[in-house]
Every structure is written in C-alpha cells, then in structure tokens.
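In structure tokens, the next block holds one chain alone, the form predicted on its own.
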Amino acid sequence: MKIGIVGLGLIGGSLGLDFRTLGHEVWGVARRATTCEAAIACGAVDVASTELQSLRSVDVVFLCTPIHMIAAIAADLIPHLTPTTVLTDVGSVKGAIVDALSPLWPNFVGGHPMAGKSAVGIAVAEPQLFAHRAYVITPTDQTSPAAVALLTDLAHSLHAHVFTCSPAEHDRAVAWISHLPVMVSGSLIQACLREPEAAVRQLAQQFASSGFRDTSRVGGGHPELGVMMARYNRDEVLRSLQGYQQALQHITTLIEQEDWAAIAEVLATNHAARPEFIRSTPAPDIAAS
C-alpha cells in the first residue's frame, strides 16, 4: 500500500518508521526541505517532498500537522487525490476536524492515535510508539464504512488498541484525561511561580521531586500543543475546569472543616478508582495526546 503523509514530525515520522517497517511505501511532506532530508535519512519515508501534488497516487493520507493547519492543508491537498483516497489525521480535537472535512472529502475518517513524547520533530520520531496505546476512530453517519475499515485494520497492523466513538464523545472522554492534566498541570506550575517570597520559591525548586516532577510535566509542554486544546475544544475544556473546580473546592471546604475521616475516604475512593484509569500499558512520556 501507498501511504502519504503530511507532516514529518514526532507522531507522522513513527507512523512512517512503522509503516515502512510493515512493508508499506511511504511518501512524505513536510514544509522544509531539511525535514524531507531528515525524514528520508532516518527511514520514516521512502520518498519526501514539500509539495502536496506529490501525494496525488496514494492509497492514504495521514494528516500530521498542528490542529489549525489541518483543514487548510486538507483544502489544499484533496484536488490532488484519486477519488477512492482515504483521508484521516491524527489531531487530538475531534469535533472541529470532522466537521470542516467531512463535508470536502467522502473519505475521510477522524482518528487519534493517543501517543507522544514532550520533544517534537522528526529527530524523536520513533518506531512502536502507538503499540498498546489507545487508537481512537470517530466516524460519523455519513462515513465510507469502507475508509473506516480501511483505518482500523492500519491501526490494529500498529498493535494499537482502536476505539470507535463519535466525535463528541471523544472530545468530552479527551478533555478529561488529556485536555484537563494540561490545563491544571500548567496552573500548578503558575501557583508555584506566584509564591511571594523568593527564597521560598527557589528553597521550592531545589526540593522538587518525583511528585512535583510528574504532576507537572505535561503542563510544562510544548505551549502551542495547550493552546489547541484549549482552542478546538474550549466548551469541553471548560466543562472539565468547572468540574475539577468543584472538586478541588470540596476537598478545600473538607480541609477548612477539619473533617478528616471525609478526606480520608475521598483519598480512598481516589486510591481504588485511579486503577481503571491507567489500565493499559504505561504510555511514553506524552506532552498531549
């Protein structure tokens, strides 16, 4: 199979190590010419250029830009395609894609594979890092059966997990797990930055540990990654803020109250739900999924 991608960085350099690793041909675009070099010279493409029409005889097009390039791009390219091209993208929003896309291709299929690393750029590109993660396809009513069949096998050949849900599923289940520990990660980060006293905040800094580390790492991501999220899928992100408020404001009250055997059970009910939220394999070192 010819497989396009559009995009050469962290997530479209590893589909194309993964792909070509499978006995797929991969062609590649990226916007620089030294990311085409790149790409070609670590294995991610068989072929790399900066020009869409380049693509025009490939079987599949993953789209691997930032969200707010998707739908320009995807505007740009779809003149160049045979009509029985099946178009995706990998974009951690789902809802403001499928609806801009949907209505220029037939054939395109929502999709979010739920992988990544806090570096970005085809020199961390690697093979395997969408084994045993989650794999997301939102299709709608109106999908070619055949494309989304089409994309799950693709994501299954990757050893993924594939999910299906609609769109607005994805968004609301995303905003949670991903869109949220951004949005609050970053604001643990800010209340540290906000301590008055100087001596405090650097004593703070040289004590920081593992618990620090990870409870602020993807806050400390790549800030254009947060805005996105923040922008595509602002009513869920703040559905989750509002609802993050309310709990943060419970265990605030229950603190001020002194009721200690309260707090001790909602730690407990934390202790024996966070299983089922991390029962796949460990992910990487994810920035935003």
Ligand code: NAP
Given for the second form:
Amino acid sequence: MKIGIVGLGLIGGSLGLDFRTLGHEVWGVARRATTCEAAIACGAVDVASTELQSLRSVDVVFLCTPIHMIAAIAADLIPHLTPTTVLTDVGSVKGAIVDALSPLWPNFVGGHPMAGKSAVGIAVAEPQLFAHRAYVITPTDQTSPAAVALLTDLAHSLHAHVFTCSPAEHDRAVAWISHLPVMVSGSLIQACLREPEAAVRQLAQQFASSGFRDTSRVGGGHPELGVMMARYNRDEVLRSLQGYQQALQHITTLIEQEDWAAIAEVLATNHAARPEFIRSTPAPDIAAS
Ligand code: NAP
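Same protein, the form predicted in complex with the ligand this time rather than the form predicted on its own?
Complete assembly follows, chain above in first position.
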C-alpha cells in the first residue's frame, strides 16, 4: 500500500518506521526540509517533501501534525487527493477534529493511537511504539465503513489494540485519564508554589522525592500540551474537573469530621480500583458503542 504521512514527528515518524517494515511505501510531508531529510535518514519514509500535492496518488493519509494544524492542513490537502483515498488523523482530541473534517472528505475517519512519550520530534520516533497499546477509532454514523475497515486493519498490523467509540465518548474518557491528571498535577505544583513561607517552600523542594516526582510529572510537562487539552476538549475537561472537585471536597469533609473509618473506606476503594486503570496491556479489541 502507498501511505502518506503529514507531520513527521514522534507519531508520524514512528508510524512510518513500522509501515515501512511492513512493506508499505511511505510518502512523508513535513513543514521543514531538515525534517524531511531526518525522516529519510532514519528510515521513517521512502520519499519526503514539503509539498502536500506530493500525496496525490497515495491510498491513505495520516495527519500527524499538532492538533491546531490538522483541519487547515486537511483543507489544503483535499484538493490534491484522489476520491478513494482514506484520510485519518492521530490527534489526541477527536470531537473538534471529526466535526471539522467529516464534511470535507467522505473517506475521513478519526483515530487516536494512544502511545507516546514526553519528548517529541522525528529524532525520538521509534519502531513498535504502538504495539500492545490502544488505537482508538472514532467513526460517526456517516463514516465510510470501508475507511473504518482499512484503518482497523492498519492499526492491527501495528499490533495495536483497536477500540471503536464515538468521538464524544473518546473525549470524555481521555478527559478522565489524560487531561484531568494534567490539570490536577499542575494544580498540585501551583499549590506548593503558593506556600507563603519561603523557608518552608525551600524545605519542601529539598524533601521532595519519588511521591512528588510521580504526582507532578504530567503537570510539569510541556505547557503546549495542557493548553491543547483545555482548548480542544474544554467541556469534558471542565466536567472532569467538577467531578474531581467533588471528590476533593468529600475527602476534605471526612478529614474535618475526623471520620477515619470513612477515609479508610475511600482509600480501600481506590486501592482496589487503581489496577483497572493502569493495566500495562489494554483489554482485547472492544467496541465501546
Ligand atoms: P511532534 O513530534 O512535534 O511532530 C509534529 C510534526 O508536525 C513535526 O514534524 C512538524 O514539522 C510537523 N508540522 C507542524 N506543522 C506542520 C505543517 N504545517 N505541515 C507539515 N508538517 C507540520 O508531535 P507529535 O507528538 O508527533 O504529535 C503529533 C500529533 O499526534 C498531535 O496531533 C498529537 O495530538 C498526536 N498524538 C501525540 C501523542 C504524544 O504522546 N506525543 C500521542 C498520541 C497522539 P517540523 O518538524 O518541520 O516542525
């Protein structure tokens, strides 16, 4: 198959490495010529260009640019595509992208490979990034079944676990496990910074160890990522923050009331529930709706 990838960073580059290993011909498009050269040098693409029209004869295109560029790039790309080309994206938020792209191209289907790392760029692209990780496909009632089938097959070929759900279900679920943690973890750092006594703040910094490292990691990451989550998944992020505030208020009240038994019950529930959220391998392919 002839596969086009627009955006040759961590995700686009990693897809290219795997697709080439699987025997596909990969045509890449990047913004900068230096990225094109790096993608060819590391084996992520067969051919690379800064021109979208170079993808006029590919069978499928993966849009792998930052979220805020996806809709504009799709609009520029579409006039160059042949009618049978399947278009998909890898953006971490689905509702806004699916709403924008579905009316533009009948063979569009949204997707989100849920794999990544904190570093970005072609230099950190790696083979097998998506193996044994969730690949969420978010068709609507109007989505072409052939496009869904093609993306499902390609995701399976990466050894990813394919989940199918609506864009809205995707955005609500990732708000809980990805976007809310960034806001909560960031707020933890903010709260610590607001300790009024400088000497205590300094002691806290000196005492901080693995617990603080774990709980502050996602909140202390790249600012652009958190802004993207808040901006493009605003309603679900706000909804999850409200749920979090209720949970926080509940535990605050229990502590004020010195209801140690009730606190133990809450913590026991958490202890039992956590493994369900952090299985290293997702459950086998599931259609959530
Ligand atoms: P990245 O490593 O920064 O790569 C983005 C790439 O897009 C860069 O190569 C950049 O080119 C290119 N680009 C930017 N504007 C462009 C344009 N106008 N035309 C062509 N190429 C352009 O980012 P990433 O982590 O791969 O993320 C890409 C997408 O994957 C995002 O939509 C994100 O939501 C999604 N995603 C990310 C992760 C993750 O953990 N990182 C996980 C799942 C999904 P230059 O190199 O020339 O600047």
